[in-house]
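So this first bit is one chain, no partners, the form predicted on its own, shown in structure tokens.
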Amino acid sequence: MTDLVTPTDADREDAAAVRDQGVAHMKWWGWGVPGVAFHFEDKPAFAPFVLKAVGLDLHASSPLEQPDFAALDVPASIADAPLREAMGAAVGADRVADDDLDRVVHTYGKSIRDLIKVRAGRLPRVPDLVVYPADEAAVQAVVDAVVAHDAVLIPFGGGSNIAGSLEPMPGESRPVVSVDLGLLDRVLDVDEGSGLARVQAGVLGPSLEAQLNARGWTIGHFPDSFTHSSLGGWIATRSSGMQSDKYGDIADIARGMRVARPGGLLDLRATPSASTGPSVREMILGSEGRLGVITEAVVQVHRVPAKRSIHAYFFPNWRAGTKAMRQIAASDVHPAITRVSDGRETGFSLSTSKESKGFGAFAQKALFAFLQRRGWNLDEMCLSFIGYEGEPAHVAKQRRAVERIVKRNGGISVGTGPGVLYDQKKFDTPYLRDFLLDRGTAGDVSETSVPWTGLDRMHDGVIAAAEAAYESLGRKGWIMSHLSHSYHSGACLYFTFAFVMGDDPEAEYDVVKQAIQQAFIDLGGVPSHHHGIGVEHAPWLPDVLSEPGIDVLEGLFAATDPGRNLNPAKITAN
């Protein structure tokens, strides 16, 4: 749970800079707006973590400079002028983009490989135009124009991407547009009879809720990058949100979908369920742009509840806390949110708490002291989020059936307080990630998902990898995980680890990362739960789909894109 200083003024204008045609982005360097960071001068246990986790000394160190946009070599753009002009008559010359920070901001996601290679500069094939289709028609004006010049479409949303979605192939000869999809915006119908929304795909999670709020409803999906990811980005990615324990990941809440192809627009009416062959919505989910572009989709809203609760439990250890989500995945309670950090986790969430004062303070050294004395070791001590939503009656019922299960488990109930801290910091941990950026360090993510026979061997198993990854390396790093959707039949394990870089961040990264993704795999998950497959994760595709799997995704992108111009060597590297 971080806590953020404010933008100001001289930061709004500097957030102009990453504003065009009305559709505003992050800053080209990082993460989220400009003048929006993570301070650690009021949390007095941070620094003191942060040394002994990594051994870094912030008081020692100075963070870098914000890089300087005009000190990059950006590639001009290889757009010729019948290409400019195709892209002119498709949105409108004064939507067709193609200047140095316009192309910049719209070549990579938001993953720390990112972030390394854009803060160095390394720029070896950027967008050569980015266009702003304001409707559907326009959107296939473009991907026909595209294909009949031969050039490369790559479709954009938020840019929160972290698994290398985004980027052009740096090999790429044609010319590449990156089509903004922020001007496609709005809700456009809600079905209150049937809980259906017609929404444009363009839209940012906060226009997003804010548009069902008004009417009475929400989505109920927040994926972490729920403040600059879009609806569209949640399809390609087959993304998942905090609630989907009770909502569903975006595959369940996603029913219909019109996608801009080659030669026409694909439509996908919305109905509950269905016996039509092989299922054409399902080869959209996470397709990242391969197939077209999503220009709208139908998806599941549900009334906004009566109630809203996020409560905090204690779990002696590991073992007790993820126990205990699977005995309330077992069961009928079905609450929103069932997260639980590992004794690593619950370490760094306390230190980035501010100091208690007065009765809090007493109140919390009471507490640790009590639990001592019932022989729970506060370094193993897991703190969980469990929240509930509907009628208050309904809350009620489900708080008691949950709370008899963390009292079987030998959990203890904190209340409320931690919850509503938590729910006010959630969208604001990727800051936490440049503030350490800034400082030399990699601070990164990688999820699965794993049957929960396998859970607690998944986890000590990746732990275990990384700690020889940082041993290869010669580095001090650190590693914490925390279970983040519950399903029947299992989790989604959600990995945070860090380290000091040296002079060669990338390969550095590589060698922990590679380590974990592997274990993974070795120990019966998949390569990613949410994020999606990019260039990233494709390298374990083939252990978890089989080669004639593989075999199929070709045969299908083969097919659908012959030439090769719809975002190429994604997912799979043909």
The other form holds:
Protein chains: 2
Amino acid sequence: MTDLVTPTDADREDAAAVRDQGVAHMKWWGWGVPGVAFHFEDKPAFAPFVLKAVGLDLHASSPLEQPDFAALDVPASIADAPLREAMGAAVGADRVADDDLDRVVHTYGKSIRDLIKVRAGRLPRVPDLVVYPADEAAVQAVVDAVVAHDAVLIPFGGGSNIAGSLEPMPGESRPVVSVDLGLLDRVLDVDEGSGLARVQAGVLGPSLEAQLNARGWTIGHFPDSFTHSSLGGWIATRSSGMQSDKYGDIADIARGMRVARPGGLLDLRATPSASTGPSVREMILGSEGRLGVITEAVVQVHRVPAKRSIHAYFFPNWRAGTKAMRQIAASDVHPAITRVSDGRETGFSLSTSKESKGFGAFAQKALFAFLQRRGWNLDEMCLSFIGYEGEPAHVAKQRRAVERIVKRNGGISVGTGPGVLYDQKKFDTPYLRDFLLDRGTAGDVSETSVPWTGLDRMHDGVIAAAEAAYESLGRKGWIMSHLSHSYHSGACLYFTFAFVMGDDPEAEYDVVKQAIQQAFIDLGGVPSHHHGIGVEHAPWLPDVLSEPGIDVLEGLFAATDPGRNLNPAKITAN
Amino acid sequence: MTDLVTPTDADREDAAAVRDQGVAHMKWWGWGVPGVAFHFEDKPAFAPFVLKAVGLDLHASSPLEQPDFAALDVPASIADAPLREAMGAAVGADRVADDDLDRVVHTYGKSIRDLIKVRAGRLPRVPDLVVYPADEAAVQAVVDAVVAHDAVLIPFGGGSNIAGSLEPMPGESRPVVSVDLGLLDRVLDVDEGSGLARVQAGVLGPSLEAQLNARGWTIGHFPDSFTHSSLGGWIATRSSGMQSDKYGDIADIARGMRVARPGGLLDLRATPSASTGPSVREMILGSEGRLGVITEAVVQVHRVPAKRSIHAYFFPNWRAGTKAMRQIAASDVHPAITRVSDGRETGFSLSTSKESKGFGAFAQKALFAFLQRRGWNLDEMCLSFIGYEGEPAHVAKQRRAVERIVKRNGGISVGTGPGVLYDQKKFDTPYLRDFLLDRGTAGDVSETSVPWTGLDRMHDGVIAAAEAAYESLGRKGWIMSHLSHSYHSGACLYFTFAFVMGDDPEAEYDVVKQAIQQAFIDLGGVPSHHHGIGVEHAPWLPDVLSEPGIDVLEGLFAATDPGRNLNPAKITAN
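Coords for the form predicted in complex with a further copy of the same chain, given the form predicted on its own:
Following is the full complex, with the preceding chain placed first.
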């Protein structure tokens, strides 16, 4: 509900400027497409909120100029002629790129650390070649040629990764090939009787949905990165979308998979469920390129529901909100979305609202006054979204059942208005991060999952850890959170944090990020619920898998990629 | 709904005779406990049914004598003194067994091939020692000592496996140690707020449920083997229970795991969901001992539902029944059980009913006459069970929604009577197999999963393949099927087959079993939906994982067990 700008037709034309090889890329220095940006002039509460949260005076600060690509010192490609020829033979000579822009675009994902580095021209290692295979056979040829030439291969989908899964390791002395899957973007087949679609792995969210919607289907997978992330990337990082309570995480959705591995194509039959030994399917899921390049998947698809609505609720405080979510998860009701923001995030959401005029403004004031008279502390009030899908009668029944639980926990319904806004604006948040970065403020996200009984303790503990980190930096910082993705035994907690950067933004970011990650572990959570491990979260993997678990993972990688050609040192160092 | 005998108190006393080390075992020559058996005298339709199905005249045949253990030629243990001492040091000297009965009990699972072999005294290789560790530390010590002595370790839960996962390989020249987990049978802790229970892996179904029920909880996992299978065994074979539509398969239920591996304990944190690389959890699931010995798991548990009912329905034919199941899966309704038997299995179920007297008999006759007048062919009529759980209002709503779908597909409701019987008798079927085996008739089961669009074709194709196999053997045989475990994209098809054995039962069984398994593959299914791979289903694994998928599995095993000490040659040959 950040109410950001969305692209105009003119913006879309600008975006075409970064298209190369027929594949659209995000800006090299930030999220999304050129010409699209967050602006706050029509949001009167935003500047005061930012001033209070991180001490940044938006009216006094002026944004940085758009970074100048020409000023970057991009290391030359070390790809030798035989490798170039082999890549040309694999994908066609015109689909091998080595220009600096293409290589820089494929160097990092879009974490705040990535953006800080790329804007500062910190490019210790960039891919030496970028290849654009147009079909599965070309991907397989690339994989085999990379191994034959003892090069390194890193698959690239939409480039939205925030775990450091895409970057070449700084010390890598072998040539690095980024394999951009962008041309593999088609829905190949829909088995309408089974609700299964065969889809190429490079397709981005909007194109996938458009192709499916045209036939009356949806995948039901809508991560925040949706507009710029790919099916293959979702699988390779175990992504989760905001309607996962109904449709499942990508690990549930993706049934069959085809993976180009050294020596040949790994082809897992799509099956509703199977008892066929340790799950190879679940080894591909989350593998971040270390087992090969995902070329295709058979995914579950659903008929576009007859009715879909997102209702907003207010709870008097966080405890009441999470208790309601837990009671919903334990009940016979199964909404498509369960989400509740803490008081801080609720305050942030309200601050990003456009200036309300006329009756709306009066109504909001009247509501808040009423709640205060009921004893609510508006700073602790929590905004919640619950999504319902299905036949209209089912939606109505589910809503009634949920609202009984909401009421029992002291919450009130605010109708569908905010939900409609949330639904429209849900993919725009990353633009806000770029807006802040342009003004010297680092913002990023980190998420975990935790059993219900540990959830409130996790929430409070992570906030305390971040605040201690800000304190140690002598910096004013902000952190806020929401619960999303409910499961039988617990839920995901998603944190957004921001602070004004000093002289060494990377080191400062590390202090805050590490404090948050360590709190995840200390309080019974996991290093990531749906963003993957990469290099960013790897230090905390032994804490949840144990050292023998890491040995198993490293054994798997060593056995299946003895030459360490496939995105080495991601997930585990070995 | 086979309506078999259940144990009396006297039977339970007999059963104590096979207890050893404080761990109850099944009969060495068959399923379950002594003194319990199927009998047909009170089921007037049964003998005619068997005569028609497989040509066996029960009135003319007399059962075999109970096999004589003393007549078996059990190979001597090859465990040397150092290994025995090491095992004694690990578990305590009194918990190391090498007597013939204990070793034979731990040689096989309970597939029909296992029973044929053990009754015939075919024992090319039996475990050399059986150890009964009483705690996790003892299991870890056993694992480390087995590796140090280059012996072979095979974990043993309830011994109900039917995929050949438990047997020592005939050519194994190293000593083989069967690790019986029976003493690790306690629920250690219930996190009531999160619905998670920490449970030792050796616990059998009834004890687990009793311990959970005492606190108001249930695991909701009820495979046919429930009375004699263990939590660790469920995990090691990716088991599925009959209420999986609500509670999930064991792969969903088991969140955290502890596994004794060479060098140390692998300890996976229990988490609602995580994005932490290739899933080590999903490598342990289905691993059949090849990655170590599962000692403990954290499993999802649910409050015992306020209401639980199983309703029976009749459909005019198989197509109508499966179409209804598919429509239920695609609807907003989520029953706990969806099951429909084909006409053959429905006929079998009716034949196992006790003689009906008084009004019941009249009612059944009247119902069938009515259906015939409606144009139903009673031989094609299909019995279905749908289970509902939750709050009474939810159960009522779900039932109404399901019954609209049933009606739309020409089905009729038969009320809860047969469902109550099914629920009471569901774990007794294996006793019927022993009854038939005692009379020279082999019966076994084989199951697959398949997308909805391939389901009817799979059903008909497997039956045709089995009938062709019977034909090639010149034997009268029987095969019947039901659909159970519905998923978004398909369901499990479960086949039961039987034939009167000739001179070489094992070879004859192979002909039938292979025909069925090959049909699974040829028609788009998997080698097993919930029984595991072992040695029995291994030949068909490459068909669904592809050779590169097998390479990945074999790489995992080679890397994590270089000495091939952990149940070698199961799942894959290498």
